[in-house]
Structures are given as C-alpha cells and as structure tokens.
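Let's start with one chain on its own, the form predicted alone, as structure tokens.
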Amino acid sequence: MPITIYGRHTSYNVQKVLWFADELDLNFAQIEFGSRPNDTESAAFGKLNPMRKVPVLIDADKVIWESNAILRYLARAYGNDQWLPHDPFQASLIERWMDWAQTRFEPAFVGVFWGHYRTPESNRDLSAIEQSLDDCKFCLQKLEDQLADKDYLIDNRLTLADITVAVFLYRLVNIDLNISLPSRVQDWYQRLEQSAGFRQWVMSDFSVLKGRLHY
C-alpha cells in the first residue's frame, strides 16, 4: 500500500515532504489538497489533523503531521544515516538547521514572500519587506558561512539540513525582487538543481498565488 502525502504542490512545507520521498525513491501518492477553502476545515480532515494544516502523511495505519516530523519519521522508518544518523550528536548536526530553518529563516522568507509577491501592490507594507530582506540577507550569509569547507551544510552529502532549508530558495531568487545569493549559497542550489526531486517539486510554477492572500 503506497504512502499517501495530502497537500497541495504550491506549499513550501508540502514540497519538502514530496522531496525528501522522492529521495528515497518512496512509493507513495500525492493528494492535492489545501488549496481549496475550508477543504481542511471537513471534519474527515480533521480526524486527520486536529490542527487542519497540509502536510499530512498516512502510511498504512499511521498519520503523521508537521512537515518536519513528518521528515523526522521518513528519515528513521525508511531512511539511512545519511539523513538523520541514529548517533544523538550527529543527528544534532542536522536538527539544528531543520530548527533554524523553521523558527529562523522561514520567518524571514515568509515576510518578503508573502510581504511583497503575495500581497497586492496597494496593501504591501514596503519598510516591513524591508526589514523581511535584510533577514533573508543575515540567513543566506550564515548559509555562506557554513558552507565554507563543504558542498552541503553537514558535510558532502545531501541531508534533512539541507531538504529544510533550501526549499526556500527557489522562491526567493524568482520573485521580482532581484535577490541574489552569495558564491556558495549559489554553487551549492546548483548542486541542489541536480536532484529530480527539487526539481520537480520545489522548482515548481508558484505564478498561482501572486497577489493571493489566501490559499
């Protein structure tokens, strides 16, 4: 029976789940869902997930939610070291970023990508994007600093760091804003471009949700 991953492709928090099982070459089926209203308000949905949000991953009789637990889970019942190693302090490594990528940079990235693409003109609060990019600005830096002596931000391979954090970056240097990423930062997305799964999932049309606000 395929794992079942309820979402709708346009969420960030939806692509890093579609990316990581594609990368572990999951057989699993993809539900759209989110992006039609109140589809998560039904109360079948709810039984799912009391907190009515996309991601959600069934496998068999198993549910989990929170796109980061959901990583978390794939990572131990399917995964290898590679991802999330069983040793408490390596593991550490890697959480640490899927933290700061969570409570750090998506706040950043929320605030210029929902600030300025999917807010209408009239309503942007321009010194509050302001504000929103310099901490993008302050987030690939650290980026550009862990990736001083490697490819990926563990060490050279592919990790959750990385599956977590980078899931914004597509999005950041393709809205009109002109961003740039730092040397590194930039050579490592073009590693990250070599993998099917960004590309299909994360490197996605979002033209969707320009001057929506809401999902």
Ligand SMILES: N[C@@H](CCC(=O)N[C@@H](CS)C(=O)NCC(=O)O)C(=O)O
Second form
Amino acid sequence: MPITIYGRHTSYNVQKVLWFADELDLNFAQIEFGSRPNDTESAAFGKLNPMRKVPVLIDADKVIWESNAILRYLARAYGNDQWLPHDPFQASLIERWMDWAQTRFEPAFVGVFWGHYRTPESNRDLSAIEQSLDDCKFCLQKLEDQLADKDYLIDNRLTLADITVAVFLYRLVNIDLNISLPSRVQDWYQRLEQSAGFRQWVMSDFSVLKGRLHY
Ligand SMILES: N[C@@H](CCC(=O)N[C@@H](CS)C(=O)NCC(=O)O)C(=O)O
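Next up, the form predicted in complex with the ligand in place of the form predicted alone?
Shown next: the complete complex, the earlier chain at its head.
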C-alpha cells in the first residue's frame, strides 16, 4: 500500500516531506489538503492530527504528524545512514540544524513571508518586516559560515539538515524584496536545484498566497 501524504503543495512544511519522499524514491500519494475551511477542521482530520495541521503522513496503520517527525520516521523506516545516521552523535550534527531551522530560521522567515508577502500592503508593519529581514540575513550568514568548507550543510552529501533549511530559500529569493544569497549559500542552492524533488515540490508557484492571510 502506498504511503499517503496529506497537505497542500503550497505549504513549505508539506514540501519538505514531499521532497524527501522523492529523494527516497517512495511510492506515495499526495492528497491536496488544507486551505479549504472544512479540511483541517473536520472531525475525521482531527482524529488524524489533533493539532489540525498539515503535513500528515499515513503509512499502513501508522499516522504521523509534525513535518520533522515525519522526516525522521521516513529516514529511519526507508532511508540509509546518509539522511540520519544511527550513531547518536553523528545524528545530532544533522538534527541540530533541523531544530535550528524550525526554532530560529523559520520565525525570521515567517516574519518576512507572512509580514510582507501574505499581508496586504495596507496592513503591513514595515518596522517588524525590517527586523525580520535583518534576522533572515543573520541566519543566511550562519549558513554561509557553515558552508565554508563543504558542499552541503553536513559534509558533502545531502541530508535532512539541508532539506529542512532549504525550503525557505526559494521563497525568500522569489518574493519582491530583492533578497540576495551570500555566495556559498547561492552555490549550495544551485546544487539543491539539481535535485528533481527540490525542483518539483519546492520550486513551485506560491503566488496564490500573496496578500492572503487565511490559509
Ligand atoms: N510545526 C508544524 C507546523 C504545521 C503547520 O503550521 N502547517 C500549516 C501549513 S504550513 C497548516 O496546516 N495550515 C493549515 C492549512 O493549511 O489549512 C509542522 O512542522 O508540521
């Protein structure tokens, strides 16, 4: 039975999972889900994910929610050591970037993406956006430092660290703010563009979200 991934393709949290499923060459079906009022609020969906958010992944009798938990599950169930090593210390080198992406980079990104792109122009808080932009630049510089001596965030191979961080970049450089990537980050981004999963799922049109504050 194929794996089912619930989530709208315009959600970067869903995109991470779809990209990784593609890297693992999994047999999966994506159900476009979310955005419509009755999707995540339905009683049936509440039983799958009490948080009422996408992505949700169903693998036979197993239901998994929270995008990074899904990525870890897929890596352990279907991946090899490349994505998330069994060795606890080696795994921590990757997992700290996954956590950093969610707790540090994501809020900065959201401040720009929601604050600027998703908020109608007349409602924007320009000083808050400016602060989030500075914060994004700070995060990009941390990535630039990390990439000083390697092709990917961890050594010279694609891992869950890259996937969880990189979903923000396509949007950052494709909103009308002329955000430029530091040079090593730019080279890394071009390397990621060679991945079919990144191109198909992450580099996809998100203009439906412009000026739209509801999901
Ligand atoms: N921390 C959660 C966040 C999930 C989340 O906020 N998902 C949003 C989309 S990015 C959502 O479900 N929004 C409701 C909707 O799209 O209908 C995760 O990583 O899975």
